[in-house]
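Just the one chain here, laid out as structure tokens, in the form predicted on its own.
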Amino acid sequence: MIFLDFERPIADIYDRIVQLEEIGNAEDIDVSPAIAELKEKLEQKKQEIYGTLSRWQKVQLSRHPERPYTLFYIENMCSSFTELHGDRQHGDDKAIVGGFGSLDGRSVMMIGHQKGVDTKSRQYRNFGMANPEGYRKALRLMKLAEKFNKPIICLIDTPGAYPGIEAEQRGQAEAIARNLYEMVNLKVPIICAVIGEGASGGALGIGVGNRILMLENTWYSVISPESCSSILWGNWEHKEQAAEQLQLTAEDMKRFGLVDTIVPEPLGGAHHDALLMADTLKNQLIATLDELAELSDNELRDQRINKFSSMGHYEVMS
């Protein structure tokens, strides 16, 4: 297990239990009333730690090595899923996943940006970052579901859509716009969840939706803290105070009424217990879809207008 920083005294712990077990088996040692004793400390540990996280922490377990990603939600929460490529006009983006899965009994299009789990997959999926191809690939997975009368779902984990010099000249902008112009306009329920990292216009191409969820440890943001600390000092090392400042956490998009629901995790975060945590989101799409099931063509496209119509504060000077 790879530990982070700030769970450095979880680690020690758990060291210390590792190294205990192991004398105790070479040695033919009863230690489990040290190991209970040390687990209880682990519990303890963990509770202080992870009840206090920090705006940069969590942050920080939005990007753990180990997190579930697309892949493995749809693996798990879905019986079958047929997975679709290309946008038609250019190429197959890696860096999006999309098709028909079935979920509790019931077809819906899967959609959502694929990070790497090891240093050769993260190459070739762009580490989630997508070119413009990969939104217009979601974009006509999208309309296929509308023609077929399913539900929707997008899975946002992106560090932002990719900002290299060919994504500017194949219309990395354009398509972007197009996805939300389009979203908002589609006749079939959709729900979005932030389940990693959701950062500026990369996460918002698939992230217009009749509901918003997030995961309890990720973050939503027009900017990375890394990347506000360097424009508004000139370097990384204010990141942790750009991460409050930005206000970026679950709870803060919940508190400002920017997303729906936030699905709790496993203590530690998603990567501690991934299959639990993908039948929690099971369980919590479901019940959402259950609940959008109800509203009509016109109630779902109307619902999408007003929430993000109504997004943000104003005032109007005389």
Given for the second form:
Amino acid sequence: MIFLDFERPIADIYDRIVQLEEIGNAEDIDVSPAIAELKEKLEQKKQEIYGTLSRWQKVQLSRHPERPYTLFYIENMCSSFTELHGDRQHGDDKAIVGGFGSLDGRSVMMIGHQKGVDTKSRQYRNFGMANPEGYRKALRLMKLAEKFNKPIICLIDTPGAYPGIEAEQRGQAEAIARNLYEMVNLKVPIICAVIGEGASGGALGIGVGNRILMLENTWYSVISPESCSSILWGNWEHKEQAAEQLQLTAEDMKRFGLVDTIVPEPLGGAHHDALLMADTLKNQLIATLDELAELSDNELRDQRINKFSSMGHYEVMS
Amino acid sequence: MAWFRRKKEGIRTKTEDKKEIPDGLWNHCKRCKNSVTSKEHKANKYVCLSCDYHDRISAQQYFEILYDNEQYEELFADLAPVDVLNFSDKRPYKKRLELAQDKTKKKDALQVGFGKMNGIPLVTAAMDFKFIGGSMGAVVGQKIALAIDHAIAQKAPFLIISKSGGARMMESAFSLMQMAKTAAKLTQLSEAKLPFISLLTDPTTGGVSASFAMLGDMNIAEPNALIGFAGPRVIRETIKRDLPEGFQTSEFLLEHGFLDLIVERENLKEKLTELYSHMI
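Show the same protein again, this time as the form predicted in complex with the partner chain rather than the form predicted on its own.
Every component of the complex follows; first up is the chain already shown.
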């Protein structure tokens, strides 16, 4: 298991338990009382550290290299899944995946950002940063789902839409804008869940839903804390402060009424028990699908318009 | 005994009469440094006579260019921003708002005008770049929403003049959601079969380009405007090489199929009138 800086005290106890177990195996000494004591201490430490995570620490957890990504969830939530490729115009973006899956016996269109799990696959997935063809593929698949009256589930996990020359040439802005517009209009239920990073337009490009869920240790913001620090403070050193100012955690977003539901994670983050996490998410998605099943085409559309139209505060001053 | 005595009390120019471009005697082109009198500059719609540079102008100046006899009604001018997050970087957001409000005499970065353009009733939402970089927060989103409602109620065509660095960081996710909000409202305008032209001016980037600015029935731009999703600096830092000449200009976007046409400000009013006449 990979530990983050702030998890050092937990890692230390883990190491000592492993050492003791090795001693216990090699020599004829009863180490179990010592181990039991350490395990108790470990639990305490976990509660202490994970119970009081700062916003920046949650951002770090959302990017944990062992965190489960879209395809892991799909594989573990759906009894079957076939990935469908390509936007029919330019190519197949590897940073967004999608296809029909079977969730609790019903057909759903599963779409999501995909990150890689090692150096090679991270590059292959462009670190979860989609190009315009990714957003266009997502829209193609959503329209396909609409045609056959199947609900859509979008899993959001991106550090942002890719800022590159070709992305601009092929209309990154237009691709995202088009998705926002079309997702409002779709005649089927849409559920979006932030499973990791929800950075800006790149996240929102598959984020216009009837219900928005966020896993406990994820973030959703107009800009990443690092970029915010770079623009407003002139360097990357203020990222922790930026995270505090942006108020970007699931808890914040729920408090602001910008998302509907926080999905609890296993203690320490989704990667501590990825299967349990997939199961929790699956149950939440099924419950949410049930809630939306009663609504008509127009009700679904109006619900999305009303939901997003009511976001934002202002005052009337003469 | 004082050396002189003030005969008239105080400064008497009404604040709303002040223009974004100071009413000095001379205007110096920001690109070629050519000097013309401010009167000539205005007469030429704030475009440089020598190099065709389209000066960045305010919402009010666009309204004066477009509306017949410079007559229009400003709508929803009393909507003001709220610092929900109590955001503070080097300086508090509240302070930034105060400074921007003092500088521009506007409450936020977008103004809505309603009047007639060559006799056609037209609702225009135009951005003020001098207000925190024309950034989109909740007020900008709400004013666009209200402008769309007004267009629907009046059965009037709709125009947005974009000039913005993107979403306003100091309103965090609230500003991000304005992208979805404005897109959602545009579906209602579309359902009412009312035309929407998006005019992109220098600069239009980030969350503004990735929402309403790219969603016009027609997307048009002023010449040589910077238009893109990511800013050039971010792209340069990401790909670690120089950007090609003319990258992310209006002409670049036209070439790649994202604009219907480029319009000189000189012809803007007549061209818009012609385009709307086909859609009403």
